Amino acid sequence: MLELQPMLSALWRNKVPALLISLQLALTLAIISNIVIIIQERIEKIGRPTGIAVEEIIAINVMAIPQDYDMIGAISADMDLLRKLPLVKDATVTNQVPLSQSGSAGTFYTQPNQKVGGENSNRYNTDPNFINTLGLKLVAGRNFTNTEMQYYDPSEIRDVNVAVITQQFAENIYPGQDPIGKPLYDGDSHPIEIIGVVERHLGAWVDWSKAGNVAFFPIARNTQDINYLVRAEPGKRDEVLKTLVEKLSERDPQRVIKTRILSEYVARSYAGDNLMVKVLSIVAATLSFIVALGIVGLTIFWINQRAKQIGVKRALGATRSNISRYFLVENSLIAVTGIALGSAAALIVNQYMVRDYSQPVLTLVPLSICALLVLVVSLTAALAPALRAANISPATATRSV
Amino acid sequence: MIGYYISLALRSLRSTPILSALMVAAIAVGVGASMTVLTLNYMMSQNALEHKDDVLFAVQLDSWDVNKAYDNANEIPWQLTYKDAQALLRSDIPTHQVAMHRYGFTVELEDSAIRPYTADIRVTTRDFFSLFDVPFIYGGTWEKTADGSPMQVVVLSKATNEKLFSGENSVGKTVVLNSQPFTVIGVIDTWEPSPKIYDVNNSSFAEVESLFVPFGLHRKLEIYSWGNTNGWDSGEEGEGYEGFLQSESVWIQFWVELSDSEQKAGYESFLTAYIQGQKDQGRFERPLKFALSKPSEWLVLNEVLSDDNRVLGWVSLAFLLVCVINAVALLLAKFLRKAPEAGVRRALGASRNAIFTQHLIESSTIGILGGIAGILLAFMGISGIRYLAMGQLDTVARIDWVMVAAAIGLALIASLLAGLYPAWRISRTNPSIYLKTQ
């Protein structure tokens, strides 16, 4: 009932405007599935789960401005005064801020002295209220106490001898064992206890690849600057932000007191990220749109310079349906055409950005489901000519032959 | 004739406006896109150090970990150790040389209604401001001394000069940093290199730090870096600030200005003949390994233009080329469209290349007027890129004059090529077949 004959040789007369239309869905679908695995990438790493309460905190930085600040006085102060505060859940102090972009990280060892084959991870100098001000979960073991704090001088050196890990690092450093009572080295003798294991907590840096390598240690250091994390109370903390470094500066003038609430730093620092997946989705849903209105423009002047050949079908007895068939199966013979070359021209650009620009790897899954997507955008563009051209009078075949 | 060409093409135009519009939106769209990052881009990789991108170096040394090579792309660390930094500037051999690296002090002045401030700081030896070339518009640079034995002087950036002192002459004025006081003996211009070429392993988009002091305070007030520090060797540090100093961690940027080939040549042995001497004494362990890169080469190497924005790059150029061949299939079907008229003007007498001539005069009219729409989507295109990166990439994401003559360039040539073709294949119209059916 295809009349594939015919219609392939009226292509064949027609076929500049039909390579164009072939071509121009060639390069969306090559375009197209290769954003479309960006932009999945980027929003599965926006979404990762961070194991904080993030909504919930306020960043504090204190800068002292005394050369010879006594800061660990000023932080058993400071956490006094922020603990007590109304609507405050809880408070820490810590070396930096998580998901803020910048840290501290070391390798560490499960054997005295090792120097190779060591594991990094991002670490934390707080004191042991972080788990309860950071909102995370302790699944095996302790918390540290209170008497296991060491406070001391930058530019001293003390052993550390019990450490809180999360359960990404517990199984990268101990694959298939209790972390429990095991020690970890930092490339000398003195072990440090893994006393506890949390959930999940990301860390530092979003775009680091051991992301999820934590460890947290009840170290605080006598440091020009420190940070402050707060948790507020659910919903109350743009009231607590406001008061902060009024109190804060009350108790003690001595200090530049600087304060950013937490889903800030998160969304600078996947601003990068984001920024990639709304280009790119403008850019996909531009492509689409112009690619659309070209085959509709097309079209229409296909039919309008073959609008005699339609008249005589029609008077012929080709009914309204035929017609519109006609043109609909004529564009998916395009369309299949340009998704056989756009497929291929995807996976072989998709080569160079794996290779190049480290992206990720283009799959048969959606590449398929791009070449789906092209394949409806283009029928849907191709319809309502299609059905235009079903009204075409077969008068019009009598008139100026 | 082209005046009388152009009144024609833009009749054509209005006869089929949605066709037109059509036309003009997607080379606008496409050039809108492209400009968009390709601005950026370009922005990103401009070299604020070209003049003197032959006598400029970054030094890297290989002082790691024996076991395991840095993790970046020509495995030698970003910055030096102290004591390595300390050693190669005893050397006389550069034209000027610096070790440097980013910190931060609290800023205030005496009797002063100012509020106390953070602010950053570069703790630089003196050449900063000759190899750098930075402006000045008091005073000038700090003693020889001062790099050795802490002095406290400082050097304000404009802006910073302007908030303490309303832009007078500050020279010889006490600021307050971290309660010490501190001489002004400097205020430089504007200077916003972009990116920040000197250091681009902290943040490349990041703007210049708004005061400057001497590299000979580090033990007087225990300076530690406000940029990246990275250690491997951590079992083996002292006690103290000074054990810190002595460390193998590395946070020290340094650069160095060599005038010619002679003297880069006498440099190299310098550093291969100190990294000898340190593997005697037990240090660099490695196979012995230094690089001394140009700014261009050193903007590369620190992929300040990030694979993300290559990317982009790539889009939006295959973006504008859909646009074209889009531009193309349309500009076809309106050509043919209008067949008849030019059977007819054939027919009196118009040469193919009129009519050839006519058609692309048309088409560019389209190109210029998406050119024009297109300037128009970069610009919302820039602002919505600042919006999106949080004032992260404020330095750069702005249009200049170039990237808009770029865009009516881009925008004419994509509409040229576009009409080529159509308007090549309307010029082969044969007159007869519509004479007979009119």
Second form
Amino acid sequence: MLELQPMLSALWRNKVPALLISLQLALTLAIISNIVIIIQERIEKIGRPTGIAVEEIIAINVMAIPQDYDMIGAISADMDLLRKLPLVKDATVTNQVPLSQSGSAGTFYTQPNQKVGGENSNRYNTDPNFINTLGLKLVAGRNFTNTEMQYYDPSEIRDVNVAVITQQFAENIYPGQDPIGKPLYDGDSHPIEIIGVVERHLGAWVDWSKAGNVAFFPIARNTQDINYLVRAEPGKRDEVLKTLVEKLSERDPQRVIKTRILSEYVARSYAGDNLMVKVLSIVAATLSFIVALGIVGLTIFWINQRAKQIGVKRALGATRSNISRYFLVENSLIAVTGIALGSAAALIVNQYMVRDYSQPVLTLVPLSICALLVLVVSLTAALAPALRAANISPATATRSV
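The structure above corresponds to the form predicted together with the partner chain; please provide the structure of the form predicted on its own.
Here you get just the chain by itself.
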């Protein structure tokens, strides 16, 4: 029953539909395997630790109405107010909101007046409370002190003396070295001393190739608008959110105040990645369903064509399981051929995508898993028709066709 010769002969007589199914399986495997690594990359990207206590933080934008508004004085009064509010863990001032897809960056160097090389980094102006407010982990050195804070107008030019940087930035700009006490140069001759290193902070742009390169400076500028970050006690964020605008407006009504929870910024930043994961998952599922329908249709077609032959085999003693196994093995031969072709196509397509679109490399592990899934889909699709073939009565052999 399970000799290959009659199976191969039957497949050869029906070579066109068998070839079409093999090519369909090959195309499905080539597409799905590359879809899987793209989905995997996006899921890993979305799941990256931010280094920030995202669920506890509220972002506040304060925009002054008068053109001559004293923002420096307002920052001091607002910080004192916010830090004393019930259920508030800490608050800080910043020129940009983390993970908001909006911010500033610069290139830093290890030598004075260096103009080439260097390392790009997101840069934040903030105060000594930023580590506690964001929930960052200081892994080396120290934080800023209040005496190191600089408050000045945007028109003023002042040298920044100290910086706290992320561990990733430290490893990139001073690989294999202890960065504490070493200088950063902003394209001039003034050294900025690295005084501390925090474990992680993704920065403003989640899609940036340098996401995680971040430098913090103790600066607050007298601008027309400013951002505050407020960290609530765990589970109390929404309760704190209700009172923030009211309290800040009571203290000084000459501002427009907007609030947003940090998790909304994160969701918006990863919206494109989440959409891609969903769309590609639907595409993969649809392709699998289509190829399964093709296998079902082909198997039923063959069974109908060979109903009398099956009846003869049943009359000669073939059991139902023999008949079912015959069609499953026959289907497996088609599937294995398609998988072999699809594996080669998947690797070729992936090389093109890696070269021209910077997509992740397809390795043998995900390819093998996808090949196994395609084989399972193929056999599952053929199972119902194969069981139907097993129910063909031996009496069929005596009927005229």
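Everything numeric in this text was worked out from a predicted model, so none of it was measured. Numbering follows the first chain given and starts at 1. Just so we're on the same page, rigid core means the largest C-alpha set that superposes within 1.5 Å between forms.
If you fit the rigid core between the two forms, you'll see the Cα of Y151 move by less than 2 angstroms. Once the rigid core is used as the reference frame, the Cα position of V266 differs between the two forms by less than 2 Å. Put the two forms on the same core and the Cα of G187 is off by less than 2 Å between the two forms.
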